[in-house]
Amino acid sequence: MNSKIIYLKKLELYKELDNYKDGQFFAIADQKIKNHLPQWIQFSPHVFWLKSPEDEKNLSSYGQAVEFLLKGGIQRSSKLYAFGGGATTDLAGFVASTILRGIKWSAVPTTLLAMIDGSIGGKVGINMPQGKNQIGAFHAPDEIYICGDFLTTLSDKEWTSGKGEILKYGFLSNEIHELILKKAAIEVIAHACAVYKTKVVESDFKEEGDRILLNLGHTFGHAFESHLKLSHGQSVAMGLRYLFKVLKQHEQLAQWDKMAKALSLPVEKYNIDHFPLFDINAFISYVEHDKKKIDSHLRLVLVKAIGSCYVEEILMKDFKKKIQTYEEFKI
């Protein structure tokens, strides 16, 4: 199933949402952007508000959201809206995929990361103590409303997270790589990222082919994210950097540095020595729970050159050895 991506200004979004003002309206939303939504939504009794979406992307909050919506009278003919970043759209989409055996939903991403990646593609889910997105489904939203006006609400951390994911796209696409190095407007780069992912998803919705390439940087990235509690985008960028380091891919590492500087990323925050609580054993434990692991093998996404990525299966025990013997991890 493909989603319709709609670019619009905030007043246009408000007008679109007003069509549901007098009917049954249900939503899961990040409380941080509450004041940026229409007043009638702010006071709607059918909105399940999240105080800390990333921390609440779990089984407990999932159960609470389902109970809240069922008590509110949600029906199979209803549509669920998601307002927030990637954690919010992941949770809301998973609720939509399971409640009443599945209902329609629409996403209104409000962070750069969600606009270019998290809300696009229909992969929804929740986290478990063992790792990120260990429970989930493929359930694409009918519409994705991308409103650039929400970018004014972002913190420095959220900007950094979005740019970290953009860096990943810079390895997947020659066009995006050039836009980054030319320091094109962030809205232009974001649009190119969204278009790129949409095309990949349309050709491989269930991740049975090239869609797995979008997981570039995520094997180490999810481990950093779970272990060090970093933002997703920063974790992916850091995951890419250390993948290149561990595998001694010097050319790719040089390209990482160029793009990071062009995106004005704080490179010093992507070094292991910046995190005194880093523990190699905990890190490896998270790597071993990577969803791309098949029996004793790990399907690793690697970079041959800009715009040319591929998947290679490697024995987990061999990959663990590379990690354990990498000098920078011995802190």
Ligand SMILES: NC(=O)c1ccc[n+]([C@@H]2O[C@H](COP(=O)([O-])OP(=O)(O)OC[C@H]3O[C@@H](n4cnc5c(N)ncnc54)[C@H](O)[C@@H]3O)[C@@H](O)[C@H]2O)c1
Contents of the next structure:
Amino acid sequence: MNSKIIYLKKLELYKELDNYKDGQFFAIADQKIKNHLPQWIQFSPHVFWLKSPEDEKNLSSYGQAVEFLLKGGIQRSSKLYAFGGGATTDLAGFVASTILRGIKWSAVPTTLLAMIDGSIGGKVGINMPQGKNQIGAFHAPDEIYICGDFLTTLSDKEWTSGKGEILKYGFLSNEIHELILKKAAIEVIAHACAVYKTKVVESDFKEEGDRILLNLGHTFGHAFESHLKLSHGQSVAMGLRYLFKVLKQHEQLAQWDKMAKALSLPVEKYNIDHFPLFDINAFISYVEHDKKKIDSHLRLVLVKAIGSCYVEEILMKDFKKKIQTYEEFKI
Ligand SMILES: NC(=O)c1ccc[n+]([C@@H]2O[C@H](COP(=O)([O-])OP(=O)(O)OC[C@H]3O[C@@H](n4cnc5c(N)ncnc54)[C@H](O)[C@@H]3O)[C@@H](O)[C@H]2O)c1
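Would you generate the structure of this protein in the form predicted in complex with the named molecule, following the form predicted on its own above?
Below, the chain from earlier opens the complete complex, with every other chain and molecule after it.
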């Protein structure tokens, strides 16, 4: 991966974008952050706006976006900009990876989650009814512009989502674990997460080695996200919690609690009994569609100790039994 991560203030970002004002400019952007953008982008005819990015991260919107951009005259030499959270950068990056056999793109993440994870690493894709990110590609943006000024309008729910993903990093890295427990400023922790992910991805862009560890919490996380329509970060944190519970890893569960408290996460919202619509069969069917499944085996990321995670292949049918017999999941 060769993305350049650039930290900047909003006015500096405007100045950078102004370089493209009189030329051809194409973007896919989240409608919710429209007011954060310079006026000329707000009125540009070449911006494909998303009203509800996660709901539009699908084949149908992908097709509409490609058609819109082609009609607008996008060329192989054009660059596509993505302004929004992780759902927008995933969809825009996927469009960039495929339109005209692939063009360059730049990401401007606007949520905490996208600034620490979603926009970094070049994994792009869209959802299918069978599950999250079932179609995708590896296509890194040339630049990732990180501008904390976008976060002023973020809702509590989205702050919580970003912090959920931070909690995952707290198991992967000793340094981030310490920062969380000593309640360092969120921008300091966020920067450490972005640096951590960049390093991992630079050494294993195509997920043939250690990059898979970044999927910690995602097997259950994606299942919670698809089934209960929770935010991505809350799903990952909850996925991690229930992984420890199902596997009876009490020490890791205690670490989860400590970090959740330090990050001021609303812990009661990470309990299954908080979701009356939870259906164990639907949940299991999403787990069975996990992309880390090879034949009858699931590649599960597990925690040995803080800063020491590993992959274990487990028979899907054995894992399914553990889930079905876990007391909180029993109907
Ligand atoms: N490609 C990857 O490596 C990777 C990694 C992690 C997550 N993801 C994907 O990212 C998505 C989750 O990311 P997300 O949480 O950013 O989702 P998102 O893009 O859906 O944004 C969450 C919500 O915040 C709103 N929003 C965005 N910026 C805002 C701002 N500045 N102020 C106010 N509201 C704003 C959006 O409209 C949306 O309602 C999922 O689709 C997940 O699969 C991808």
